[in-house]
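Only one chain is included here, represented as structure tokens and corresponding to the form predicted on its own.
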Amino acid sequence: MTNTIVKAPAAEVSFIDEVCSIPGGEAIRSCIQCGMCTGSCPTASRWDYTPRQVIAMVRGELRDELLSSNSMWFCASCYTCTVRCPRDIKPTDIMHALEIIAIRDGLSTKRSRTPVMYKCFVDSAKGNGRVYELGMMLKLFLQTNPFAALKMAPVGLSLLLHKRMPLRPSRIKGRGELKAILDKARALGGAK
């Protein structure tokens, strides 16, 4: 009889531990589900799940359902929920932690353009060392809804005429160093 070593499958990290491992998500365990965040949120009516429900879903291990919703993408980062939270939790930071997980795992919704906007923003900053607004917005509209650009054309034209938005990108010195920093952040586990 030979001794065969059978390895137990690696224990999966719970959703709440995954959220807690991202800076800003640590306080989720302290939530008492009072609903102050939802009552304070100016955009909660547009969310698939309210801020209080989002926190409950993390605790309930409803990972894919939550990360595929529009909820965290509609957070306006106004921090009203944080100011009013009786436990000093920062629900906005929890929403940003959920965004990081959703982007990393490719679980986003088509009902929000925010994930695409984040990618366009980072690509622009990576390429130029700073954001080239015209290029970023053109890329965003082409990837989401080209016809929406028509509504914004008067604003864009006014910005161009008043020299508030350049036609060509300006690039900073040290773009290579910026790229190295971003590559290092990605290597250390940052979002893509």
Second form
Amino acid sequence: MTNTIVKAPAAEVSFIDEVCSIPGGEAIRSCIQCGMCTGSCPTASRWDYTPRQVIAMVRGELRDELLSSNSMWFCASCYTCTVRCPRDIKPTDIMHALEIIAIRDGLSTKRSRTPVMYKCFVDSAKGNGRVYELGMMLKLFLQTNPFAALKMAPVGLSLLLHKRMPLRPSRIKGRGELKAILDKARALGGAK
Amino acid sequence: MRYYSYFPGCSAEATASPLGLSVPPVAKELDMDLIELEDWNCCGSSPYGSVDKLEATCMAARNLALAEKRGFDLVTPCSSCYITLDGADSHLKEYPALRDQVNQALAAGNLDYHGGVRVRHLAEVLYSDVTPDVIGAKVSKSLKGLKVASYYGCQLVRPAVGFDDPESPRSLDELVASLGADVVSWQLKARCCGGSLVMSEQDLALELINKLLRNAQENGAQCLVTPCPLCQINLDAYQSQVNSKFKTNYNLPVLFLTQLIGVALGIKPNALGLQRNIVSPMKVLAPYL
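Alright, leaving the form predicted on its own aside, put up the form predicted together with the partner chain.
Full complex below, order starting with the chain above.
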């Protein structure tokens, strides 16, 4: 996975600079460790390190320990921390930045199915130009836990019966153009 | 007549098909011309932005570039599409290096984007452009006596975008009140349902959904209303999972905002996709149909 916005890690680039280089990540140095983010987070109880600790770990250069944790993968993008942060840090954007770096560096944890779910989503969106929810979910379960599909079956079936689960994907006409755009983006990333 | 470019989003064609069905007839009644953006693609949503920032911004930017040619505001009924398209537009304005790269990539698809599109959520357009007063004046079947809990979710009101309060929003309540319904006051109206984590971390999401349903029910709601596809699916399609996991007995219909408005405007249930809701709303809506 290449990425132009996230600079490739070079020995001289610190972890905090790497995070700062991502749009939305700049303000991390202003953190006063007040804990408003953790107190506001609806999922913090599941994180290996809480949102406040995550920010401290970026500043403490605990790179691999943080990137291989499950922490940022539990961010549901509710943005409560972002609107409440008294220092205008954008913790939600920082969590997304950490997810990007973890995937790029192959450090994303296997203790959460979220990294695989996100990758299945991206593959579906790229290929068809639109997300095909059924295909994406089947792929997710096959790659993680096929037994979880059994638990999900009643939900899928009721969506199907209520005409909310098409059996065929929707595709855009401009798939060729979209592919050319994304290929070019990847090439630009590779040049850096 | 007001003109807009319309971006339905992927789920409005599938798991949120009641949303996709109910938007056009309601827009027509309210003198809005929603012209579907031709050959729109997936906005990228939050998963793409957690995998590759440049590619994710390109996904959104193709849509922005197509909309810029049209010249109207780009309106989407999906909270996730809204925050993704609007966020990409802001980042393209704020970060010139990102904009240059995105435009180089767009050129490979014979497109370019100059920052000329205003991205808007349909709920905000209904509130700010159409206004609750005008909607109220068009109501043919007042929803008097129906106790409705407005569920804002997250990405309609956060991060702060200005049209409503990010912690204690009121816009949906005012829209619901304009239909004649009783607005339920409840604490968790803008708290998280777990979003897409319902697919990867179902136990966690079911806990959050349970808290929301409990809070709405304890405050007397007969149904919930939300503009967000992901919120609607989580609260509606997963309600039976919550009931078996937590030994609860919820039977709370979760309507899309446009479905509820449509009922008050006298639009037929079929045209609003009411039969497609998993928890049937037909009983609570019976006096108004």
